[in-house]
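Just the one chain here, the form predicted alone, laid out as structure tokens.
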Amino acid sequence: MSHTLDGPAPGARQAQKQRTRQALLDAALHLLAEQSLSSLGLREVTRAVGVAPTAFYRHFRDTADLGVALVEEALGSLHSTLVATLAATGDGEERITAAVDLIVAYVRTYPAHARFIAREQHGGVKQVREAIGGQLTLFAEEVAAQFAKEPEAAGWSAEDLLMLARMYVDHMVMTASALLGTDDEEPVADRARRQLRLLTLGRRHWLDAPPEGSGG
């Protein structure tokens, strides 16, 4: 049966509506490469896409909605290639080259991204703030449970096997915020590689130390 005359059918629809709003998150990003979440007026992202205000409201509750949409974007993919990136590598230098060219290869080709949870991450809307920090939380949890997986976690309690894995988390953020500050990626990655080196042998002896206020 023919749609013409009872307009697009609802298969048709809600494309157009999913092209609507991710032209709306892409418009966003591209406004937030020069100002912050807080300062973007919903309006400016509207005119970018080309679309009456009141349209926003179908999509976002708020431009502190659409961010957190931005974040999910941002990080939701990572999850998987974090994790599948830990399991397929040992505790060494496998697996130091692999995390620093994940974080890398991720700058170079999701700058805007990149950039955007590196600003946001401190940023003065609470819902983004508290999305990354959900994100990042469950970044540590992921890493800690492949970490629990491994012969090297034998004798590590589960607070402290997720007190490292937020090490590595808090790592590649930092990694990833110095990349998107240089035009030259080598000594970045160089020194993030020394960093999770130093990580690596940090775990291998942690439970050599004598434990907090024996005096040994």
Second form
2 protein chains.
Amino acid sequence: MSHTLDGPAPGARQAQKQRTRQALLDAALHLLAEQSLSSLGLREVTRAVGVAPTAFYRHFRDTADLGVALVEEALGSLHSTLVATLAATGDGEERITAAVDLIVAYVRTYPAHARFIAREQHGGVKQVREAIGGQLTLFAEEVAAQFAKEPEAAGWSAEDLLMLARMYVDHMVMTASALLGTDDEEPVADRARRQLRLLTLGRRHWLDAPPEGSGG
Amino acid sequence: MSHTLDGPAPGARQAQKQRTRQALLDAALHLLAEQSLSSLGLREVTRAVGVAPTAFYRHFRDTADLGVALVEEALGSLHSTLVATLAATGDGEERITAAVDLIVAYVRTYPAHARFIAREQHGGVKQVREAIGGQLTLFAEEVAAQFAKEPEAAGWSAEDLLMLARMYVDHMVMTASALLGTDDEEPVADRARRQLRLLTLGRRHWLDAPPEGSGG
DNA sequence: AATCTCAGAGAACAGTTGTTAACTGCATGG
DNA sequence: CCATGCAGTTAACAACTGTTCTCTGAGATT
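Having seen the form predicted alone, could you now give me the structure of the form predicted together with the DNA?
The complete assembly is shown below, putting the previous chain first.
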């Protein structure tokens, strides 16, 4: 039987197919610099690659399907990097620096991917919105799991930890978007660090007061 | 001379023109529930209104121009409401409740406007992105100006106040977007309040430590 | 060596798009 | 009361869209 489903012989023809597929993804990403996915046309993409319009169907059902693939390409490999960065730092200034540096490096290396995520996070294509939402929720859960291991998390409820993690993740996306909108990235990075310091301060004093009205 | 430029006689025909213009805006907003502005067609809008395609040009240069008008419609009247809400509350739990209630009410009353702003904030049409960015920056400046009047702002630099204000404004947009993505709004509102509490805590302890490395 | 598979090409389709031009008719200002 | 302005109409245009069907030719399989 075909156990060829997850690891087929990397035949010389499968390779060419994936090269075309990648070319379609690259071209789409490039075209999405100046429009939204919901206005990206299939012919537009194939024209940019130099293949026939019908070739598109060999790889994607429609442009929404291509968009979902782009989400995976943009965020898939980021999980391990982010978790590793958090694990290597404590809850302090070094973590703030490392986190901002991570975003700056990502935006510099993959600006088109970053723009795509920021744009389509609330974009007009439901499938893609949900794919990005799912990935960001996953990020938040991973960050929360890392936080839970740290001494500062003592006394925190799982719900509050997840809320905190979501704020960090959302802040990363917003910082990425802000970086894309400027050519002088230092002020943006600086502001992002100050905002993270504020979040850190909030985290440290979260348990100072009782969570609900206890008559004070 | 024509001093008719800012306040013409509200002729019975000017009224009809603005009715058509408003119908175009309404139809566009409705169509934008399931797509982005960059894919919104001029004919699509006029068809929904029941008017000839060419009538569009009597009101807007193109759909991007219409988008800019939508930004004004969505956010223009919100400035006074927001400032009033902040001015009527101190830096405490009541302000948090009032702010979240304000967003919830806005999203419930004008869901299409809220969706439009969240979607096009990072969308594919530069003119509209910049219009929204300008409005949000204005919001942040107004919030910062209100903060500056309060005793808790003593010792804060103008830059830090603006950074704090931006976090509040960005948080409002994100909360609005989260509310739109769910039909059970109470958990979202609750999370938003907890996040605001965290920001408030961060604000209160901002001056506890020196702003830059002083050896410690 | 003969066969099969399948990525991509080609042509054609019905429908859509933005934009121009010339028009109609009504509310308005002199 | 007549002439003008102008919101909206009608018709036509070249260009573009997604999708279907048919075909080709080179890798893979036997």
